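There is one chain below, alone, in structure tokens, taken in the form predicted alone.
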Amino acid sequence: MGTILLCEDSLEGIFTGIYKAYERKENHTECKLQAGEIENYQLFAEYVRVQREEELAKKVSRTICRDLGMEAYLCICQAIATEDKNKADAVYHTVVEGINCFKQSTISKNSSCSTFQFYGIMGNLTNPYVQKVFELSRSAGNEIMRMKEILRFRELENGILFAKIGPKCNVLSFIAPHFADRLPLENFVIYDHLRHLFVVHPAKQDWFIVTGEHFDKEITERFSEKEKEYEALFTHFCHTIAIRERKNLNLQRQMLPLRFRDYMVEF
């Protein structure tokens, strides 16, 4: 049944797993990569647990950027941000296919290599692994776009801007640069309560991500008086601007799914 490498469910963990898979010098068709804990073990398969190593992950990252291109690297990173159970194996074999095509593109005229030269590896959607990564990347990309649209900062008593989100994908590292670029002079925190992750942005400094389940939640519920006033005005505006005769709940849910509304002050 081959070898199954078990790695950490993170960008660094999966990239380390890819490095270790190449290091074993086995046939890639007989090797699989699994992120996180496995639920059902397969008979006659060899399971190898891989520990995350930052330096090895950086080497794989540089190789992907150099050989596959930045567009493919972004697609792979977004695919890893999803919660799909098969993402690690899809990314692994997409990287294998991309590196093989890169090596052959200068000496071969076959169709897959010509597709690589013109579109890059992500254009080879006939490959099931590439297609899987493409679909996962598109799903994460849609979630990133949604989070940028619906995220609402609320001013706390201490003057910090605080926003709470619960996305399907781990998109904090993708949306943080967007808000850091637009609010460089503000102290703000974005909290992903499903994963217990925080983006912390001190004013005039770089942002960073921290993790932790235990923190003083009462502080995040103490809003400034100015914030309460503006929230009341904004909510009143959103409720009064609507035209009752043109109310269409189905279209509203299509344009703004219900799962986002818990994080929007106007609702």
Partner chain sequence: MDAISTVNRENLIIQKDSGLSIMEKLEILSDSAKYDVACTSSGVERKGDGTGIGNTVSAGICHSFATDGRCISLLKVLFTNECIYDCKYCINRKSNDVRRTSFTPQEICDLTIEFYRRNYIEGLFLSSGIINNPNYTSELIYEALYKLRYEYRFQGYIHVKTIPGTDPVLVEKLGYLADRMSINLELPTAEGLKRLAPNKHRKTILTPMRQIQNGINNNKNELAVYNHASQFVPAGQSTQVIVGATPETDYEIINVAENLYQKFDLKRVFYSAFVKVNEDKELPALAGGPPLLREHRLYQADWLLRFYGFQAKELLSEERPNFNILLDPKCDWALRHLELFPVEINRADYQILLRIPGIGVKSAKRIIRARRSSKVEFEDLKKMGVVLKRALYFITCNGKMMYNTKIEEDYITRNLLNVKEKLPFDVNGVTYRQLSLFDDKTFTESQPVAEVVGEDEMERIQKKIIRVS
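Now show me the form predicted together with its partner chain; what you just gave was the form predicted alone.
Just this one chain is shown here; partners and other molecules are left out.
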């Protein structure tokens, strides 16, 4: 009979879950970690709810960074940003595998985990959990990159740059540093309207994340005078820059799926 740990669907929640799983000192193959709510109730499993605890989560994240390396840590964080139902379990068992390999590699240089010494745990693509984390992080990575491409700021009457996005996974904390680095002197806000999350960046200060469904939508629809002019200029630019003799709308669609265009001023 296995144990299913239920944790909150967040980085801290899942990391706390991993801590608790280790604390139980059970065989890891008998234990599953599930983020969010129970989907299919399993009759012969023991369910244990885990409350998120910042301190424990921090410990786990430090361990991952130290023993599995930064590349693996980034993959894991990206995997957790997806909406996949089994992500928590994949991450948990990847961490277990990673820590085992780390221990073995410190004992013997010729262990079966020799990939680990060269590439870290994410090189171990024949392990199904690692493979799952790899795939998830790849799909989150795609979405993160897409948002850096297609996000469009619009200048509001009050001078704030405002962007609305609707990504497939929770990308905000991955894209915020990118924009904060590029636009240090701007006041900007990025709004994920599917999750009701905001990144707020006041000029020359650090960014932070705010949650909430209620905000003054009207302000975000009042644009500065220059805004319309620049949108028109860019839209026009996108048309003139195309070579008529090479027109290919199918390809344009392939490169830029339609779902993104609602957010782009030039379409």
